[in-house]
Amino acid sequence: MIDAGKLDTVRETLAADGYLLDVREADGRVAVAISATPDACEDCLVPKPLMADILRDALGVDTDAIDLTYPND
């Protein structure tokens, strides 16, 4: 079970740049979708590998267990 509190900092940082974070856990995997609002800063979103590392630390799971989707995926 994911502790939503651990994601607060990531969620707040993304929100400041105009992005939304949706996290769902199922069958030992974590699906993370980042979506852009109309005010999103295109240059502010870090590359996916770096975001996967950030999420790994926040979620406490291996990056291999994270299915990460970016706005243009």
Partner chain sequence: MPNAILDPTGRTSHRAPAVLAKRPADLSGAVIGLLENTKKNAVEFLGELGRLLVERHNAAGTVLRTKTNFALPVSDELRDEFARDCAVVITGVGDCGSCSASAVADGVTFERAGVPAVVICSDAFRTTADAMAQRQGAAGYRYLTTPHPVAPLAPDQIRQRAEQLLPQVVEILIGQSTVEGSA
The other form holds:
Amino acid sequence: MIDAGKLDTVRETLAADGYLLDVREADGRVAVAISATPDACEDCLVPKPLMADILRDALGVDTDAIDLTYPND
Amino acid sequence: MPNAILDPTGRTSHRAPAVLAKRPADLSGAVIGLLENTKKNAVEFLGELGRLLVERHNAAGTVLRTKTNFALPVSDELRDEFARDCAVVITGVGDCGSCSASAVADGVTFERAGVPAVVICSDAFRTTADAMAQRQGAAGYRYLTTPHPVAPLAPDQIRQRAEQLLPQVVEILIGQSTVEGSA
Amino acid sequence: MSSEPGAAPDPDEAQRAIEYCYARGWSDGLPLVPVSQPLLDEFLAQTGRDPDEVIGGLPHVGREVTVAIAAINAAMAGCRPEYFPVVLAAWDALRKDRAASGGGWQSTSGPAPLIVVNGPVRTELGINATGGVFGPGFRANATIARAIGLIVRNGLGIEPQVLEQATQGLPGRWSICIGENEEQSPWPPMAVDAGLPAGTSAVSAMLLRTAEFVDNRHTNDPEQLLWDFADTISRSGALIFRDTSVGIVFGPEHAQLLAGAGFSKADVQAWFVEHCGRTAADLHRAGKDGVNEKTVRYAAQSTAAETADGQFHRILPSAAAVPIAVAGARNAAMSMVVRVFGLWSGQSVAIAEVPVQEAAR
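Please supply the coordinates for the form predicted in complex with the partner chain, as a counterpart to the form predicted on its own shown previously.
What follows is the entire complex, opening with the chain shown before.
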């Protein structure tokens, strides 16, 4: 269900602001953790609902099935 | 007359009204609004585009305003000010995730307020920009990209980038393209 | 258009209409029935539901399935209008399966819906519950299941190799609709297990990864028979998470043998929960001995000593993970183990009565 190409694009987009993406699938849900590198651009992460929209397209699951974690959570 | 064969595909029926503002025939005498987002080189990039529009397309001049926060949408006051004083708006530069998203949201806001707008993002944030356009009910909204990154560019490189983008900027501001909103 | 009663329709026109549907990408590969407004009206007259009622969708691709869209797809699949309430109930039953709403239709495992029909509707519509129940040969069984597939394809827009990412898919996807053989089952029907009154026409549904036969005409000992099932249920290739879910569609002979030995459905479920699983050594051999915090199995670096103690790992967490139905002919002792993709919701959907005043319109 994951579109590897789209997910790579999301990864690159995040990397441009200094963030890392970790995706784990289990039992119909997807856990997505975004973590900051030392040179991450503060305030550059988009709001979670928009990130969920982006991930929904890449992961092929509805946003309800995405558990999204940001660096400061 | 025979019956039509029915289409079995499911589509969302509720569509947002058309997104784009009506375009002027040309930019002659137009006041160009520039909304810079505090990112490094944004003022320089937008200023150069404004200068070129005045010099080559007989625009009357430019109005430069600054967003209070690059990650947040443009304020209603600033939107209304541009709508009152400017024929068209250029906004950017979206060279990070949140500022690209808010730049696209601002572009859609200006269009809905009747002001043709050009949004400039760096090409690393297409995914973010597209997602925001979709969320704004303007899937397929056209914005312009310039190669990432923009911040470290020297003044002459900025001028070069602006020169390259100018034809597309003009095309969007006076073009007849229409984007139907879709949810 | 008028045609004389009994006169054969124009085959050339029919072929053009079928090719029209292929050309638009609506087909699952087989010919479709081209649907006109009068045929759609016949389908809609079978339900009291608003044709514009939204019954599913994929918001991120701008797709919405309405009752009318479902009706067009059911008609295209070859359903008769009177099957439509069963299609709607099957769709609603599948929507109760978390896996079907959370991306299961797009999964790499390409799961197939299993649709189980209970109650008098089976005889009213000719839904096969006995010989050759997994098909083919019966219009209602074949087309109701196919209708679900076309709704997913055309209604939701999930097409193979585009949004649908099945690695290999599986034979029988969109064709598994079975009546339960209530008449020869020693146990209550599935819909009654789910809490509906006996005699209710109803649909239960879940997604499957495959169906595997157990042929045991060899023993009359219930324990031996159950052990034969346990071997198929416990095969390591099907184990992905710590827990799994496995349904059994018992042939009448196996069900009657077990019931005759005093096993209720709950007893059979409890027996499987207790006895199905693998030893640590078996799981280690297959690289599935570890279980991470998300309950996904992985190849742990266990030592031989750690796995040599014969420790047994159960794989079925509870009776709810072992749904049971009875179907097929009473002519040989064989059954089907069905590998559940997620977990059966435990809910059956009653099939709505045809609204009389609507039908007369």
